[in-house]
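Only one chain is included here, represented as structure tokens and corresponding to the form predicted on its own.
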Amino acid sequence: MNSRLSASRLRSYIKDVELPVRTNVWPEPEASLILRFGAGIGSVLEHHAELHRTMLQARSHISAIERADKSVVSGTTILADRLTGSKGRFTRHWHAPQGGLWGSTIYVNTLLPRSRLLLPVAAGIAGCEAVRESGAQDAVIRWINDVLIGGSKVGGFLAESLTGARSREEYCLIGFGINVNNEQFPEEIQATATSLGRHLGRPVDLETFTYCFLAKLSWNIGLLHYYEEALLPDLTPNGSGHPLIRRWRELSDSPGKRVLFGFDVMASPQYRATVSSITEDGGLQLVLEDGSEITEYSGEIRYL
């Protein structure tokens, strides 16, 4: 990745590229306000040539800042050109060589609990939007936040919570891994993984893609704050529902799919069902084979 990555360049990208994209749908004053709510994302960019895991680096960063009796900057983002010990859910290895976007963002939580639940949704939407905007218009989201192209996984996201040992602040670590230009995959995932560059048949400018993804993450987290503030007078959602949930429904191909569900679906699948929709707080609505319905808030699915 180009070492010229900087918070100032990200801010310029948001102003010159992301804001005009959003004003195609939102009035400019509202779009600007939403981006201000999310402006902390990427306000500090820490770049490494190699790390074991960016999540571990994020935890170390928090510990070091707190030991110095300082405050962690919300939105601090740690990036690495390659990872040697990356993983996704549970103990699954994530292949993270040169050419992909590998990183973690530290978010200091100030959201209400029900908005906090949608942070993983916000990350998945940001990934899918960035992949689509870079040329893969057929990219979709598989619940809750895997990004697929043509049925193959191109991006995954992981959210972990952490309470500061000294500050007692609540942190949310948002990990992201997106296959951008890396084209070689281990044998065990060759049939289920792809990259954006492979799909497009050309390399993608990784610096621009990084700014694009972080700009969209900034927008989506800003949207969580904007919508929460709009509801604070009575905390009653309006009839149109949460804008992030509406966007997820636009981008996901999960509704209507027959799936295998499990908390760890690869190791311990639990049952088969058909996806009907997603609730306003991110729960997956499923119709079981006997016709009964269930809503799951944790776990994962694989398409049948």
Given for the second form:
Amino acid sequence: MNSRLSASRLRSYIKDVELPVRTNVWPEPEASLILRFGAGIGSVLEHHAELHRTMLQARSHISAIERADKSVVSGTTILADRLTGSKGRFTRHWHAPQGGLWGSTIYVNTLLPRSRLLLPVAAGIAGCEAVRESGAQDAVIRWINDVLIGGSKVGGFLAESLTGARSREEYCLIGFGINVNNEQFPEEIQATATSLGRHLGRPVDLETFTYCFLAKLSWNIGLLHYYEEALLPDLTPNGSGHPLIRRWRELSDSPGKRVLFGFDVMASPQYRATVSSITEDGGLQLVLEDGSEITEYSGEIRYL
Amino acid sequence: MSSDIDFDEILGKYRMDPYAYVDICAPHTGVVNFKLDKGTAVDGVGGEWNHIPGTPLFQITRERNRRVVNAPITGIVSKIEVERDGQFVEAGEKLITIRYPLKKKEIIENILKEVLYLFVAPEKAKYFFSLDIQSRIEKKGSRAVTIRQGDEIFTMSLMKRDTPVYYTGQEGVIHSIYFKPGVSIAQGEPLVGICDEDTLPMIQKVITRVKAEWDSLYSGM
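If the one shown is the form predicted on its own, what is the structure of the form predicted in complex with its partner chain?
Below is the entire complex, every chain and molecule, led by the chain shown above.
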């Protein structure tokens, strides 16, 4: 990736590209406010040619800052051109060679638990929006936050929380991996993975894509704060519901799909069902084969 | 943990009243309308995935939002605050009590819960042992695995956000495991029961004693 990547260029991108996109739908004052709420994302950018895992680097960064009795900048984002030890959930391997967007954002949590619950949803929406805006209009989200093109996975997101050893701050690490220009995949995932470049039939400018994704992440995390502030005065949800959930419903193809559900669906699938929707707090509503309904807040699905 | 357990007193308590009582409280403020009477038999949540709601107990209405509260467990409505029907109630106000007969396993677990150190779920979520603890359990069995203050014992998973959970409490071995991986656990519910190695024989004595007393305990019912 080009080493010119910088926080100030991201700010310019948000002002010149992201804000006009959002004002197509939102009034300008609200759109500006939402982007100000999310302005911390990418305000510190750390870029490496190679790392083992960006999540580990993020943890080391937090430890080092805390040992120095300083505060971690919320939104600090660590990027690497390639990863040598990347992993997905559980013990799954994640292939992260040159050409993809690999990174972690350190978010110092100031959200209420109900909003914090939706951080992984915000990451998935940001990924899907960035992939769509880069040309893959048919990109969709599979609950909770996998991004797919034509049924193949193009992006995945992990979130981990930890408490600072000294500060006792609650940190949420948002890990992201998006196959942008990398086109070679290990044999075991060749049938289920793709990249944006492969789908478009041309390479994508990775620097621009990085700014685009971080701008979307900034917006969607800003939405969590915006809605929380709007909600708090009367503590009752308004009729239109959470804007992040509305957006998820626009981008996801999960509703209506027959799925296999499991906490670790690859290793231990639990049951088959049909997705009906997601709840206002992100839970997956499923209809089982006997017609009864169940809402899941943790686990994953695969389409049948 | 005290080594002086009065088995006769504990077992006597279960002989006199071999039931458990579950209080159902108002989840929030609102106007309550009961849907059944005292003495009604109710069913708890059912289905293979605990996805079928229990018998509706009451409806509580706040603003224009109606919420039906269902029985969490199978039993008999032993008490109901009928005078509150149609009234505005506060969050947490006790409205119904469900009584259900205890099984032998539950009695043993209840007694053990009094003598073990219980490490509870910090949030409603799904839990699984950390990789290190899991591999030690698979190799040696849980009762040979010692947990110390500060050990990463669980990963808590909620909405694809994983949080390491560190053990706080007395050092000891994992005697009882109260959760299944992949099943949601409510906040405050016990995940594991811990005891120090020296008291393991006494714990075994509790179990043996309850099992031995079982027939006589229930012959009096």
